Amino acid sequence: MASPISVERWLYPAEAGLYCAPGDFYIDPHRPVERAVITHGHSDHARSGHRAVMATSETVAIMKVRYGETCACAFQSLAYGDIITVNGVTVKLAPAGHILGSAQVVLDYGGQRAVVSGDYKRAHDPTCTPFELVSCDVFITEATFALPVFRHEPARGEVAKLLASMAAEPERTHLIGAYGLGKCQRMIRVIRDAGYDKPIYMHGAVVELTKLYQALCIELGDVRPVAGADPKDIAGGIVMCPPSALGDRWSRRFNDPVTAFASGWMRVRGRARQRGVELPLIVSDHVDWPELIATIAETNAEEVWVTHGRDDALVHHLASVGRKARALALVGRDEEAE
């Protein structure tokens, strides 16, 4: 029986990204190549120009509705857990629990498995499929979150402070600046799971992807674009909005508004004071650090692999457990964003 080949042979950063070798494929590269295998639809891994696709479905339309029809070439579209061969490479799509169409990839060649986790959660998420964990050789994760600090709250308890602002203050509008793609749309589904059934209203640069979540059957209630709406209607109501939304001329319309802002972020109070945060919730897309290593613990994984945040926390730590570890540093993520 032949030997493994080993993963850095078939599988590391290159000019463009994370590159496999004997597939001749890109995963999330950051700029346009001719065959790109894409984890989710946040632009820091999706973006438009590149030759062939493959994502799951909800991945594909994602990109369509951000960057047009035409934003590659060509799309495949692959369901979790089907199984194709690309040069001699198994691929696979696994749920990543990340938003909506999120994906591990799954790449099996010489007799080494490595999984490229994309950005992932382990919480629950009423608007996607939930993280699938699979053991590994190689697991390649993010670190956004990496540091002991952070630990994100349940999403229903920081969505139960939500509601009880709103009681205390029903005179008062609630703007909730949310990431566009993803964390919009899970407040509003977390905040019809506690009972809010009144319209909620959208600033228009999260009006299309919410309607897209509806499209592809995610339950989101009556939402309503804020533009036209009558002011009267809005006051002591919920308005979701992009983040930068909350500081801008947009904001001035509301009167006296609650600012509020769903970010793994709002674990730290000094960014809070700095964007003027008045109820900030600590509701993240992406693991924790207790979620980050008992994951990584779980894949059984003999290497782990940084691509973006804080890996050198990362790195150092597993060290000290003795796992082997290092950093890739691929360019073009932002961990900012969430």
Contents of the next structure:
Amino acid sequence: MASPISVERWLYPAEAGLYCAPGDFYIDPHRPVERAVITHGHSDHARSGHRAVMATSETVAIMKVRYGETCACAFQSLAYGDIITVNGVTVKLAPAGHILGSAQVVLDYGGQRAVVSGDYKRAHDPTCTPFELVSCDVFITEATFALPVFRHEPARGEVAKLLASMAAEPERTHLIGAYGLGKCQRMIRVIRDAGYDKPIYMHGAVVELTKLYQALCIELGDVRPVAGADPKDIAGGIVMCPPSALGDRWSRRFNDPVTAFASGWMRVRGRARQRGVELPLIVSDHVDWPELIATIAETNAEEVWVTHGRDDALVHHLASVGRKARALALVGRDEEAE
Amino acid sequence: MQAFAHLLDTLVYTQSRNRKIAVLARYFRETPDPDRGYALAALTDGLPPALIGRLPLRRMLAELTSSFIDPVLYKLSRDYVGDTAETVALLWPDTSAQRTNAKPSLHDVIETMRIGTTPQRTDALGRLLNRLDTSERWALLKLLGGAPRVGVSARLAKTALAEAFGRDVSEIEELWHALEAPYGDLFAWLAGRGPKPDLGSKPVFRPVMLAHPIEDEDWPKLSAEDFAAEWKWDGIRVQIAAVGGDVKIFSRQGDDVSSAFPEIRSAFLNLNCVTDGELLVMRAGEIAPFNDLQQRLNRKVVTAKMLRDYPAHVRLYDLLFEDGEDLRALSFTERRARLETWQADHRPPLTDVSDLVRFESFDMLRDIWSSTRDDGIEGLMLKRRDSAYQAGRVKGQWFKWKRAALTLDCVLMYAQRGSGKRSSFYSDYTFGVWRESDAGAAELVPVGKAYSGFTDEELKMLDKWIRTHTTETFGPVRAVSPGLVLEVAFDAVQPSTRHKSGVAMRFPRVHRIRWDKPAAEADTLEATKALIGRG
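Switch over from the form predicted on its own to the form predicted in complex with the partner chain, please.
Let's see the whole complex now, leading with the same chain.
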């Protein structure tokens, strides 16, 4: 049997992004390429203008809603667990638990396995398939919340905080800033699971993606656009909006709202205060520090490559526990958005 | 500890002043003694060292955290969070004990931390932290660390306390400096279970009487013969309380600034009085600029050189107590006569009585006022002759008439989001003036910051202009292209080593928005510097 071909010889950062040379495709490239495998629909991973895109059917649907039907010349959907071979590279998508359709890309070549995890989390999320652990030789991970101060809370408890605040101030509209794809729909779902069944209103920027989630059979109850609704009906209720809208002119239409923000960053008081958030909800779609460390150990990876976020802290920690780790410093990742 | 943590957390995130007061008032009503007293201390002056001694908190925390976290990861975390107490609270391991154990009260915490050697107290702190959740740990470390900085001033905490028990805040202010944490006698009185605490024979702060700025519409309602006029000196308003061989100097807000001015304390030693006056730096009868007085403020140690280079002096305005007799209900005219006699009798060194300004009519007074800037005086005070000395800004009694402002045309450089009602507006403006760069090109250099002086309508227009002229965004701050001239009014320009421009403005505000004026025609740094010393 031939000796294994080390991963760094067939998978490495090129100008357009992370490149698999024998397969001749990129993973989440930040500029248009011939062939791209896309982990999930967030805009710093999924961009328009590639010729051929391979992703889960949900991610393909998200890209089409965001960028239009023709944002790539050809789409190939791959279900979780299906295996295809591209020029001798075996490609499989495994659930990443980040948002609807999010996937880890599992690559086998020359007797070695690399897992490109994209963004992922281990916490429960009723709007997507849970993360699946895949053993590998090289694990390529994000490090968005890679500082030991980050420990995310269970979303259910944070939603209980929201409902308690609504009960305490029933006349004030609760304006919830949440990333428009994934976080927003997850929050709505968890709010429903907590027993809130009144209409939930939406900023225009989150309407289309929320409709898509519903079309893909995620039950979100009665959700309505703010536009066209009677302000009297909205008063005292819940309005979902992108985080940028919290401090925007748009928010002035609500009389003295409680501004809430659902994000892992809300664990740090200064971050919440800086944005003028009155009700911080610590809900994240990324792994927190303990989950990150545990996941890396569970993959049994010999080597860890860190794509974006606090790679300094993670690489330092992994080195101190005797695991080979390095920062890839991929460009084009938005490290703040959550 | 749960209730206190919940209180601090709510205060941190609440922007509305009224809501903060409501939250605090509820806490003060519902929390038992002595915990509410400790909380009150933490939110006002901090826990007094007499209670828990001086804790080497930073060292204790370094010791405790080193057992479970790598120093590099600690430092990266601390840098990110920006606050030691919060970093440790977030990093501390969660254990099952946090859910099962009864939580310590603030009283338990203080009893635990007050005794023992540093290693013993370090262990005790670790055991306390083990019993608390994230937000309780943060609150504990804020409690022990002194100033919690949760967006609540001492004044706001006292206002809430007064509100909670239906009292006037001036009553609490009056008692404040005679009381000690955990304020058992204060709460007993507020709750109607005890007598009003006795101020006894200690020098304590009495709430200060303040003036309203005089507005154009006030003049027709006033008669010249009802008022006395005084110079408004450009120093710091102080109250000096002397009794029983002790002397204290308080700022207008009641902060004890005695230790920074030992020569003034000596001057009042063995007197029995409470006086109101202006603290100044004076050399050979000449008042030095405000900047000189600043050299003496906030000093823990006063050197002989400082005493010599910046000699302090008090110019007296009023006499509140004389030999234990409360004069505050008397009229200004009567108190003034008592002050003059008292000063002539005792002649405390480093003091004099502020002159009255004689005038026949308001027109004549206006002429005097017009020359105050040239005379280096901050303006005039008008005091109703029959006014009693009352706490706070009482309507129609005292007026301040500040000298006319200076103005400069400045260019808007940065805008920052406001807070509370203004959080969706860019309402805080940094502006600059032109200077020649090393390369010879014209460049803007910031000279000040203003967030008032414009109407709500103008704010909307400014906000819109900023959003359409942004060149860069840094968090809540936007840099804008140099295209909008603000006519800025201010009281004075001072030399400053802290600002890149080398100057700092006092009390700047937006006077007019010059939509019409090209930015290139705004003022220069040279012109700005030329105003130093003009007041």
